[in-house]
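First comes one chain, alone, set out as structure tokens in the form predicted on its own.
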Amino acid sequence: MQKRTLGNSGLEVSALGLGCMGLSYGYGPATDTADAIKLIRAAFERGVTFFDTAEAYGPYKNETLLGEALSPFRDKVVIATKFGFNFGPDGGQSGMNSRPAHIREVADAALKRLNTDVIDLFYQHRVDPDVPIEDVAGTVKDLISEGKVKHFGLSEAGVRTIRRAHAVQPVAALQSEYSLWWREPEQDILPTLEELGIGFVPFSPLGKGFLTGAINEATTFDSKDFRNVVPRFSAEARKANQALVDRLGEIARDKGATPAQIALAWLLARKPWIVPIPGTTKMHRLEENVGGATVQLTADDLAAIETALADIKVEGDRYPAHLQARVDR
């Protein structure tokens, strides 16, 4: 596989990485750990160096995870972890929580966790309005200093955080959700990124499942499973959405390739230092995603993406509003 560097950080990476949230959390029951182990050592196999995980995956249990699935290639690999939650004693999230000494507290754990000296890149997973972004950027500044952590990162940070950020500690890269179905990025967030230098990360760039063309209006979530609770995965509006899937089928078809891959294959086509990091649980979606790397789409076959999708209006929100609170403007 191909790699790229995000930004001007000098941090080099896989064109895609590997998303490792929905191996603990997020979409129904845990996966075994064994297999969950397979899974991320198969994708290593398959050219990815980037993987991506959270304390809050679990919580805890997605950092652990991924500690023992990849020390055997430690140094083949980069690991990005995020801070910036309380959880209470059942596990759920209290609150959210970036002041410095917190921060220093879920790095050292975070380090045990993941069997590792070092994150390679430490992302702030939410903005915390209770603490200013200077003293959250200087934390990781002086963490980076200490030779716990290798790069700071953003994840759902507006233009202005953003700015602020990287005028203490440079940003190495930004993780927000970017999809042919979610593109408000690209109004104010990656032509700043492009000045500054920063690298884009798009977590669900397959509309958290619903652009491989597997989900339609009458599918039943685990659950667990928090697309539940999601707007946009409500019956309705996968119904509406339906039009969006069908469409994005037949440029797949006529390209050979699936839904999937053309997705994947648009996002890397935006910039050279955009790097989506698709999660799965399944073997056989390993391995179509990873193929999404190698399908290159021209300039007549991006026009042709953005005439056939330009009269379709994807409806629902992409959070409920609760979570949609905390994302940063």
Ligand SMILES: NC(=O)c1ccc[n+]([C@@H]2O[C@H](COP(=O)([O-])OP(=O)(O)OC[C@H]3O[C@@H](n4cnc5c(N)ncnc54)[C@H](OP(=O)(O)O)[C@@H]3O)[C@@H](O)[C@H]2O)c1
Given for the second form:
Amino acid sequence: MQKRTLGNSGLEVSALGLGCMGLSYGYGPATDTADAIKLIRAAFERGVTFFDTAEAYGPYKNETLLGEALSPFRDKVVIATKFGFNFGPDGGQSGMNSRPAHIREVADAALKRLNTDVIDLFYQHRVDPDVPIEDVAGTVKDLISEGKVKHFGLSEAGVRTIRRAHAVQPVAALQSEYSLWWREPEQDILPTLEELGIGFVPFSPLGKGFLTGAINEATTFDSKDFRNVVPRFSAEARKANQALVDRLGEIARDKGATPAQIALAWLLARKPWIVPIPGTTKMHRLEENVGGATVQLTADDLAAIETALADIKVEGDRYPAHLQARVDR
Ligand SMILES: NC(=O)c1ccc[n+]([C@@H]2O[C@H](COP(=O)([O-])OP(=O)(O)OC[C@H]3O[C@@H](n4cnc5c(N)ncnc54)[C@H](OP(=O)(O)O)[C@@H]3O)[C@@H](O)[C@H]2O)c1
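Moving from the form predicted on its own to the form predicted in complex with this ligand:
Entire complex below, previous chain first.
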């Protein structure tokens, strides 16, 4: 697989990464550990060198899984993880916490779980309104000078926060949602990242599965699946949003690709410093998604996609209200 560099950081990764969250958290029961390890190693064999996790995925379990799965080729991959929450006794998030002492504790614990001596990319998972971003950036800067972390990242941060953070410690990458059905980053975020030389890592690049065509209004989700509380995944919203997937399906057929591959190729075609991190728990879908890196969209293809989707309004918020409040603007 081709490589990309995240902005001016020099951090080189495969054009597509692997989002590992769903193997432990978010979309129902965790995948059996042996199967999850097989999938992660299969991704590496197919050229994926960028693996995304977080303390919050499990919590903790996903980092431990990556630590084991990636150990045979640790020096050949880039591991990205995230800090920024407290967890209650049941493992649920009990609030944000990006206080410097906590960031340090999380870094040390993540290094152990990941079975490594350095975190390649350490993101703040959500901007903490109680801690000045300069203090967060300064703490990660110290961790970098101590050799525990290589690069600093932010997630769902707004442009003011990005600029303030970047002035203290250059930000290698922003990880935020971006896909054919969530294009808000095009307004202010992408121009700011381009100006500052920061890479962009779109999460949920397949629209949490919806853009692949595998979900419709009749789909039921496991009781633990986060999509049960996402307004964009209500049965009515899915019915309304089916038009987008139908058009995407037509475009994919014309191109001899699948909708998932078009969704990924579209992101890759936006900017050379964009690196999507699709997630899957299934080997055949991993193969399909990796194939998205070889689908070349021409300027005419991109214009046709723009025209085909222009009159479709996506229904439903991408987060329930209590989580939307955590998104920094
Ligand atoms: N920074 C943040 O706040 C944040 C938030 C969300 C996610 N993330 C990161 O971004 C990664 C990806 O995002 P995501 O998992 O939310 O969404 P995604 O990659 O857009 O979609 C994942 C979903 O799509 C399904 N899927 C994947 N490939 C498919 C295919 N070819 N055909 C049909 N269905 C397919 C998966 O189900 P199966 O497993 O059944 O294939 C899964 O339910 C996560 O793993 C995580 O690392 C970060």
